[in-house]
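Given as structure tokens, the chain that follows is alone and in the form predicted on its own.
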Amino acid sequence: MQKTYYDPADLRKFGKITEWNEELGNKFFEYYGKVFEEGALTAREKSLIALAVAHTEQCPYCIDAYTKDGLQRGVTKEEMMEAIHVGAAIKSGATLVHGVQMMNKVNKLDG
């Protein structure tokens, strides 16, 4: 087996982080599991959405969480895929539209 900097098992330890401030650790879990509450957005549609953040973070162990959460509540491979594009959308253009930025400096020092 290949040798990875993210260690898959790692994610099970993932409620460990109370242990070296139990009392932001456990602030975070709780603020956590109530954004993944059932409200406005169905517990289905929050898994769609954190799995396209997941792969726009980067984040192997969300992606790992959320692929299998998104499966367990009938989320089909075709509407991950749909999401993660949505998420790289957003990201690519979120990146280009600083290009902005970019252009506004060079006309200033130019001027």
Second form
Amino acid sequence: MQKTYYDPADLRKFGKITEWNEELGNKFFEYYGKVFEEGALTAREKSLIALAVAHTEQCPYCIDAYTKDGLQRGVTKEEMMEAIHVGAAIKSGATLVHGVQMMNKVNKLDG
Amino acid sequence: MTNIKTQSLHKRKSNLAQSNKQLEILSYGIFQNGELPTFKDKISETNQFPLKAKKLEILQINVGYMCNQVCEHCHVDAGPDRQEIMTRETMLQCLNVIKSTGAHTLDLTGGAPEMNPNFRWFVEEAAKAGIKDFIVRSNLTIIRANKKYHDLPEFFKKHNVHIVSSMPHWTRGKTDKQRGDGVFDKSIQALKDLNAIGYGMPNSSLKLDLVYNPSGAFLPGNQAAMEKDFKKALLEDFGIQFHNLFAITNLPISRFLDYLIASDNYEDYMYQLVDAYNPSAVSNVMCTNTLSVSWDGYLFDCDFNQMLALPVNSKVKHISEYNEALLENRNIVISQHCYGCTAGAGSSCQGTVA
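How about the form predicted in complex with its partner chain, since we already have the form predicted on its own?
In what comes next, the whole complex appears, and the chain from above leads the way.
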């Protein structure tokens, strides 16, 4: 029996999802490829955004992929860590800003 | 305490100093149990086996394995402790070939080629042959290593030598990690010296190109994008200019193979190479238009095969019996390290090929 939910080797099998639904799988990969092309943002900038989101989504496959992608593009570890802090700041900010909702509720019910 | 990273695999008497041990690793394991296809099987899928040599364009001569650096990923296993140096006699044999070859490029490499005591004489003589592109692969730090090398930029300029130098990153940390403490600062100084006499400047005929190879177990990114980033950073931070950046994939041999195994990255790296296999890169791999000459005059399809002691598949084995026509159309000798030259946009001593 598999001992963990995640297997690093599964990342290489990602493309196989098309085998069970070719049309939607192909559409996804076409879209995905297009998104990461050089555009108004450079491919390097997109790679750093992807790395930050990979962490906020806590996706080990994505972290693996976009750490390697960043290294391939010459991104430094300092740049990677800063990008992750941006993600972490938004994530924690998103939690904390809901505190206003709590305050509003307290003020209404018990103000 | 001895820091083993200051010594070559040969000096350390590592198993991987032996080419047959490297070839065993590349042939067994994941390639023997069928987990990954061998390079021969892979190129056979597109009817590209056997790989054939075409007309010779690049004659690459390795004048010795001695070097002032001990880079972590060196495929030559070069270092100060290596004694293999091309003699003047072998150089004379090479000069006979240089005068008659149809190749448009002469490419001198090492080690640090400048450390060969006959290097300057050889360059002076070779330059007389008038080959269109005369490359010396200089590690840059040699220019600053000793007073006797300080005038190398002027010497190169005098003979219109095209300089190609390694620079793994535009930051100190990543460069020194791969090439040794202090290498970045010395390289920057050497590049400034070269720029000062015209090398690498826009529209200058004094060609200065940089070679980027990844600092770890990953493949190089897009060559054009990397060149843009290198140019921007080196100009903004140091006022340095250069012409082209060649992105080269690290081949899994010698010290890089040792690093891959020690860091438990070998299998993942081989998967990366095979996954990135690009059949359209195969027809342009450098072994099809290059010949590599070792310090003792033997002939190989490429510098990597030289280090793996895989000689050319030809009756002509040595520079002393050189015959360009006989060498043409020979079958290229291959193994799994060849995946390094066919990954992504391909890789050669002149950068991408696809």
